[in-house]
Structures are given as C-alpha cells and as structure tokens.
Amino acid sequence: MTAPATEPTNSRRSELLAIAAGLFAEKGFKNTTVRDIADAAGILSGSLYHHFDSKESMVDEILRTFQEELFGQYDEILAGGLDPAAKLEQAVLVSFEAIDKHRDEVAIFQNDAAYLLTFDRFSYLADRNQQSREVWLTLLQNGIDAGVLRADLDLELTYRFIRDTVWVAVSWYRPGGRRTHTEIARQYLSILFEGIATPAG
C-alpha cells in the first residue's frame, strides 16, 4: 500500500536534484544556497530538508549517479570486442554524449571538483580522475600496440589533450545547436586521427 506514495516522492526527489544541478552548473556550487534551490522549486527552504540533509548531499548524489553511468560505459568499451581504434572512437562518442545528456553534471564536475575535493566525503572524485586517466591511457597504449597509433606519441600529453579538448566542450556546446553532439564528436575524431592539414600541406 505504500508504493503509490513512494513513486511521487521519488519523482519529486529527482525533480529537486535536476533543479539543484541546473543551479550548481549555472552559479557554481559555492554560490548556490539551499534557499536558491528551494525558491527555484517553489517550496520553503525547510521543505527541502524533507528530501536532503544538505546541498552537499544533493551534489554528491548528482555526481555519483552521473559518474557511475559514464564509467560503466567506459568499462563496457574496454571489455568489448572492438578493435583499438574503434574503442577509442567509441570512448570519444560516449564522452560527447555525456555532455549532451548530462551537461549540468559535467559542468559541475569541471567547475567545482577542486573545491569539492577539500571535503572528505568527495574524495572519490580524485579516484574517478585517476580512473579516467587509466581508461584513456589504456585505450591509447592499446592503439599503439596494435599499430593504429603512432609509436612516438607521448601518452600523458596525448591523454591530457583528449581530456581537455573533449570536456571543455561543456562550456560552449548547447543541445539543439547547429551540430549534434555526434556530429561534433565525429568532427573531433577526424581532427584527432587525420589532423587539419591537407596531404599536400
């Protein structure tokens, strides 16, 4: 008999998390207050505490849920049967899809991770950074080993190039724009694998 009451509660909780994510992405975590979230949700600040004990709990749930999904996809790519070049392509496509589907979550991580890491409860973000590094370094090394990537690549530099050029897109990409996230990813992959100079150049 409690199921009908639980579903609206979960729905409201998800709605509040979405509102908070939008504000955190727009204003920054530090600059967003519980009152800001409550006002945007059309409720009193005290009512928010019926669902969450703090804004830290809200951003924690937002980031954990998003990252579990993203790294689950990375794990599937690494464990899959694609060739090394296709795996690297798939990882780039998945990353741009994350920016499209979870723009607020990506923006929060990009903008506020350093601040959140000053709190013990967010120490897992450092683990996720390391895990991300290992994913990309593995993909790159496998590509070199298979002969589809240049053997003289500086792996750390190449990883940083991919990481920074992919995730910075959250600052300018807007869903519904001139190009879809897949088209942008494909263009990015073309630049990554083929460069920007003509063969004659």
Contents of the next structure:
2 protein chains.
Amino acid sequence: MTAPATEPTNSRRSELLAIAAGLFAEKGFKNTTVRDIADAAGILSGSLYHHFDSKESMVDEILRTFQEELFGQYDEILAGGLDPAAKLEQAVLVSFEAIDKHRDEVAIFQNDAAYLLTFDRFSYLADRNQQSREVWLTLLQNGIDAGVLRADLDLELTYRFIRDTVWVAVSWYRPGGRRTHTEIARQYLSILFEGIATPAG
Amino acid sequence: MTAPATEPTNSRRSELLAIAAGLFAEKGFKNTTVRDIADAAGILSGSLYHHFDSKESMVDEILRTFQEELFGQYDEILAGGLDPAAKLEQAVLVSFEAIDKHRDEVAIFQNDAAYLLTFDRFSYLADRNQQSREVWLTLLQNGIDAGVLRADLDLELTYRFIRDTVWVAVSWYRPGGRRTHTEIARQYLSILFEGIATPAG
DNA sequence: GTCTATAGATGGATAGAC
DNA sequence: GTCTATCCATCTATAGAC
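Since the one above is the form predicted on its own, can you give the form predicted together with the DNA too?
Next comes the full complex, and the chain you just saw is listed first.
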C-alpha cells in the first residue's frame, strides 16, 4: 500500500500535466513555452524542472498515457463478439468519446505528432499510427467479407476518410455544446453508412 | 508594358515565396526559421529582408494569393447553371484540385491558420472561413430544397464533415501517387453521396 | 517544492559595406 | 541583391539558496 505516500506527488504531477496539455492543445507544443506552463500553474519556470526532465518529457507522458487507454479500447472491440458493422460503429463511438474525454490529448496528437516524430524518443507514435491503420482496415475488411459494406470501395482511401473525419472533429467539438459527442457520432455514422443523398435519387 | 521591367524581380520574389511555402507546409510556420528559408534559397538570412518585411509578410502573401484564386472558383460554381448535386460535386472536385495544385498553401492554411489568427493582420483568414462556410451551406441547402439530399441531416455537422474530409486529405495526398486527385475526389463523392454500406443492407 | 539568478542557444530583424 | 556583423528578445534548462 504505497499509494497514500505517493499520491500527493502524483496528483501534483497530474495537475501540472493537465495544465501543460491544455496549453499544448490550444497553442501547439512548439508555441507553448515552459514559462507559459509555469505561469498557468502559478509557479516559476525553473520549478517545473523539479517535476519533469524537459518539455518533451511532459508531452511524452501525456501522449503515452492517453494512447495506452485508447488502444486498449480498440483491442477490446476487436476481440469482442459483435458483428462487423457493430464493431465499426463501436470504434467510431469510442473515438468520439475520446474526443470528449481527452480533448487535449487528441488535439496534441493531431497537431503535433508530425513534429514530434522528428525526435527519436517519439518514434512510438509511428507505431501507434500503424496500429491504428491495422485496426480500421481490419474492421472494414471484416465488414466487406460479411457483405455489409460495399466491396467496390478503395480500402485505403476509405480508411483515411474515416480516420481523418473522426479525429478532425476535435478541432471544433466542444463539450457542453448543442450536440453530445454520442449524437455527433450517430450523425456521422449515418452519413458514413448511408450517404447524404436521398435513397431514391 | 511594365511587365518586362518588373518580371525579374517578381520571379525571384515568387521563387523565394515558393521555397518558404514548402518549408512552412512541411515544418509549420512557427517551426520554420528565416535562416531555414535563406539556406534553402542559397542566401543568408539578412538578404531575405531585401525582399520581404518579415516572416509574417511572406506567409501573408502566400495565403492571400491562393485564397483569391480558390474563392474565385467557388463563386463561379455558385453563379453557374449546374443543378444542385452537380454544383456540390464541382466544389469538391475544385477543392481536391487545389490540394493537388497548391498543396503547400492548403497545408499552411490547415496547420497554421489558428495560430496566425492571433495576429490582427491575419483577421481576413476568419472572413475566408466564414465565406467557406456560406459556400458549403448554400450548396447543401440547395440540394435539400431540390430533393436530392437527405432532409434529416444536421446541416452544420454535414458541412463540417465535408469541409474537414476534403481539406485533411492534404496531409496524405501526394501528386504522382497511386491515385490522381480526380480519382480520389470521385471515390470521396461516392462515399459522401451513397455511404459505405451495401445498398441492400 | 519553489524561488533567485543566470547560463547558453536560438530566434527575428537591422545597418551598412560590397 | 547579397554579405558581414550584430542587436536584442526569447527560449530551454541548470545551480544553488530558502
């Protein structure tokens, strides 16, 4: 039971990471200074280095934690017993839920992954991109094999369209807005599966 | 006929802007230094200031020129005599063509508009966002009125879906790849209008 | 755990020679 | 039109006092 002993430290650490995540998401990683983070936390920039090695370490910890959780959810869906269409639906719903629950982390990944990938220590982000591709391609291929998805689609393009549309929503979605993240996901799924044209036309 | 006299200057200017645009698109505006641009142009950073006031002036000129052309095309489509579905189709095709012909400019706008909007001189970017919204909403509303688009869709969400999916393609599209920009646009339109589900299902 | 103080690097931009 | 040389602001990170 070491939890009580380490909890105060960890909660302060989490607090600082949350502040940093908010700024990284809002202004971008490169454009956020350690002074910005320290100011927002009510301390001086030098004090941050008591908690973290560097600015990079902060964003590293933020992204790792988030991605472990997200990909854990994808793995559960893939391993679950739902039919192919329902699995695809679940993956979309889980993604929109991530945009709601972890807006900052998603935004950071969307905006700064390309830049961070130029550093060796962030090479795991490329692995996650690859893993994400495999998840969506598997879901789509299973849907085609089961006959519920059109077989004439370019799989790679369809994957990119889904991935991009889902994640780019982080740029405009705000919790407490006119639509819940679930409503947005449902509307999106309706367009994705049935299209915007009238059935007759 | 002053063109011959100013052409050498203008072509050098255009050359430098093209180099800057490539770097801005690749690394981001903030993350590109004037020394990067000068190095790529084979001159020293101080020499750049003979051609441009500042780094901001460069990206300003790049974005203004591009957006004038793009919105000119949208206006032509709106004013043209095509039926609503064909107009929407044309707007998508023109956008994918822009991704092909002006990849750097689209990428800069996608990645750095939020940051640039924090400066007064780039407030026109907000006007262009508003104008873009009106173009797509008009095209969609006309389609619904004409009965070719589903009336049960959330117009605002559908607009965002289209806008995001079209422009985000700049992050992965490369000229000379497996698919031309027109083929990608056609596939995209197929998904957008008809969905990915099998018609029977 | 935070502060004071500052090192060391890098950034945008300028002045004047050529 | 480019180069030399440099200013000044800003940034990440460190060392040691409290």
